[in-house]
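One chain comes next, on its own, written as structure tokens: the form predicted on its own.
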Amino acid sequence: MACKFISNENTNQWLEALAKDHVVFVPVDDGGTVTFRPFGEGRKLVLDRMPVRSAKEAVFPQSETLLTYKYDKDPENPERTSVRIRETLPKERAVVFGARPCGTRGMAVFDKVFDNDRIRDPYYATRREHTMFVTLACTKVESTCFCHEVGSGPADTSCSDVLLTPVQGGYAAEAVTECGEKMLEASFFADGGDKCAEAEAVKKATREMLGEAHDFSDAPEKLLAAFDDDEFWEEQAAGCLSCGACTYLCPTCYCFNITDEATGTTGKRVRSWDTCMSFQYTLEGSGHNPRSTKAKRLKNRVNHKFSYFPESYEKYIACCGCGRCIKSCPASVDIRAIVKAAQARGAEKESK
């Protein structure tokens, strides 16, 4: 990857240069929370702090209308109808700027599932197309991170088209894709130079702070082989609130729900999202809920991302260890100890 350097001052306007043309959405303090909002003036970036919200609304806002429809009325026969529809692709140009690798690697699970051989959500890809990712390698780790267990990193550059490093002065940039590399030819960056060694060794230095990294390679068997076990999922959930706060922050996760909204003979179809952990997300139209308790739907969200997952897609965990669920959970259920729980609770019954 071509490495340059950009100093603090030519941030700035280099985002300045990108809005002209583009939605540039940066990390913000909004009301004490960190989120994505777009860049403008007054707009003052936090990049020393990991985003309470993910950058996944770039590509999967959290409402979006999908189509208009307007239903005519036949005038020479009024009980006859016909329905006009417009579909509303996305059309604006997007930059992420200062995602997190852990947050941007999320796109990777919803390439998988909106964009594959079988299934092209237009919504999800037209975005996603037009939206360039701008990450920011971490400098630090808390104890929730661990993107290392679940096949990431700290500096991961997965789904990024440039990844910064923060070195003394400014940024080393590396272009991971071809926009990336076009994107680092604006003339607000300098040649990389012995900014690209010091990079390295922040990068190192941060992976080292992750320590080992847990296997979870044997987890999908393990918790399937658990799936029975209704007092071990009672256990596990017997502190969840069922809020949803874990799924709405979490960057891989997808579950949305689709309603019209009619005004008179016009509406629109809108996707929001939606959480598994509700108990009304599985509520059948008989009244019947496959998903009764929340311990069987804490069992369904840590095996989705476990083990059905992985089994569908090349044994991709869809999981990018960010710890958002864990760390604002209100319980602090931790997902990485229930797996841990379920190995280990393999590995007694094995050695019995």
Second form
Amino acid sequence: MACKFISNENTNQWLEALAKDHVVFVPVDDGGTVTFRPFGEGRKLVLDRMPVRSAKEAVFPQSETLLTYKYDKDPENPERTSVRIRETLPKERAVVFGARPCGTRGMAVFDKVFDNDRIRDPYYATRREHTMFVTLACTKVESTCFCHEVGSGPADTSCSDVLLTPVQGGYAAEAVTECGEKMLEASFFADGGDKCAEAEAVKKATREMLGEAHDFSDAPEKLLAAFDDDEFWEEQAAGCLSCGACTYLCPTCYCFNITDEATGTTGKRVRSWDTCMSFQYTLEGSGHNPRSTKAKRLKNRVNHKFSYFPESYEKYIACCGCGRCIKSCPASVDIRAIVKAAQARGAEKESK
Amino acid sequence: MQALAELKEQIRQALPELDVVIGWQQGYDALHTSPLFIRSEEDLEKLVVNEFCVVNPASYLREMRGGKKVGLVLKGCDSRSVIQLVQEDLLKLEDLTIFGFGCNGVLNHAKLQARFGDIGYIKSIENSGASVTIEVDENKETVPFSELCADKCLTCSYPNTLQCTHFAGEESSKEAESEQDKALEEFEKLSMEERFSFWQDQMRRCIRCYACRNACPMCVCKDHCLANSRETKWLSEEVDVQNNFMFQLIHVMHLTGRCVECGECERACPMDIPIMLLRRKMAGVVRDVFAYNAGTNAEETPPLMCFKVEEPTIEERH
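Could you present the same protein in the form predicted together with its partner chain, rather than the form predicted on its own shown above?
What follows is the entire complex, opening with the chain shown before.
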């Protein structure tokens, strides 16, 4: 990968240039939290903190219109109606700038589900195709970070087009994809020179801060072994408040709901994020709910990421280790600790 | 801490008669505790009582109805939510064993974050009571406790657990620093247009995760909240300012005269939306109109749960 350099000043100019024909999402201070908003309007970028919300909305918005519809009454026979439907595929081209590698890695999970040999979700796939990701390698680690334990790392490039690493006076920039290579052809980028070595040292130092990685590789089988152990799950879920903050802030959670939002004879079919923490999740029309308690729902969230998904998709853990679910949980429920408890439970059973 | 040792002893003695005692344990870092469900003496050893014991254990009570004998370790503010639930006939005081102590205030993560950039990078923290010394990244600072504590602690008149079965340690002599909440006072200086645009801006951030609702000890509709009802459908699944605001207003109206201002809704909000402004406003209205402070006397009937032809606190005839 070629390495280039962009100064802090030029970074701003580059963003301005990109904003001419793209929606450029940047992390900004938003009332004390850091979220992604379109660049411009005097918004101050916040690049030294991990954003509270990930950039997943760029490809999978919290609510999006799939189609709009209108019922027309037949003037000859008012009992009869016909319906007109209009497709609403996303059109805009976007750039996400300054997301952390963990925040974009969720797309590796989405890609497998929404765009594969059998299924192509046109809404997701169109946004994915039209969005470029310029990610920012981490230089610090938080108490909730564990990207290195789920096959990722603070300079993971798996879902980036360009990876920036903070160095003296600006950023070392590496193109990851062809599209990223084209981006680095812009005049704002200079030859990397000795900045490349500096960037490598920064990446290495951050990785070292994370320390040794816990091994989650046997988690799928250990979690499956604990599947029917209600006592175990009730204990793990005791502190959970059943809100959906963890799932909404998670870069890899992709469950959705589809509803028709009608106003008189017109309406929209809306896709919106669902959350397995909610009682309504998997609530059947009959009134039966296979996930009737919060313990069963938390089991679903943990197992989906660390057991079911790896089983279906070549051992890929559907957790990016960003720690948002831990950090923003009102009760400090720690997904790492739950999976580790399941692993330890297995070891205890074996020793008996 | 003397109170902790006494608390442990009191819980140890009561434990055989109880199904569970809810308290706090150390969380994943120095700034966090998580709820602790004590079922055995082994669990009891994990109990901590400090300025990070923020979760209100009463928020878990709605799951524990049905004759379970529950013990609770409660701060003064938390105990008010239990009393209010008893007043509303949603709980029976005789099913509960309350372990009380004197609270000196809790620290607020949002304030710590605003002050130190990001507390996720915390290195160390020490609390002397009057001040807090924190090291984040290369930055080490000592800050007065009152600048970092939860807003509710600044106006708190109930630092000691109310109506408890057991009380451990010495009573807290902590007094309210001001009667009125400063943030609310500032907010009320704004014009109506400014207030509306303030809330529109705040509600744009709401992700409708319902953490505010689920962390609230008084939100007892549980899985049948109208925010999720399909028939009738009160709210659109579209997450926009209008729908978010609608939800928050429904929430605050359902809490009027019931909210004990424990602050769990605002603390739980991952987007740091200052929804306690709405709660405090309504609690203030109820205090003014009915001279009623929610959750302070289990014998009292809350004003919005009874009808009097002439309200003694309202001048109806002039």
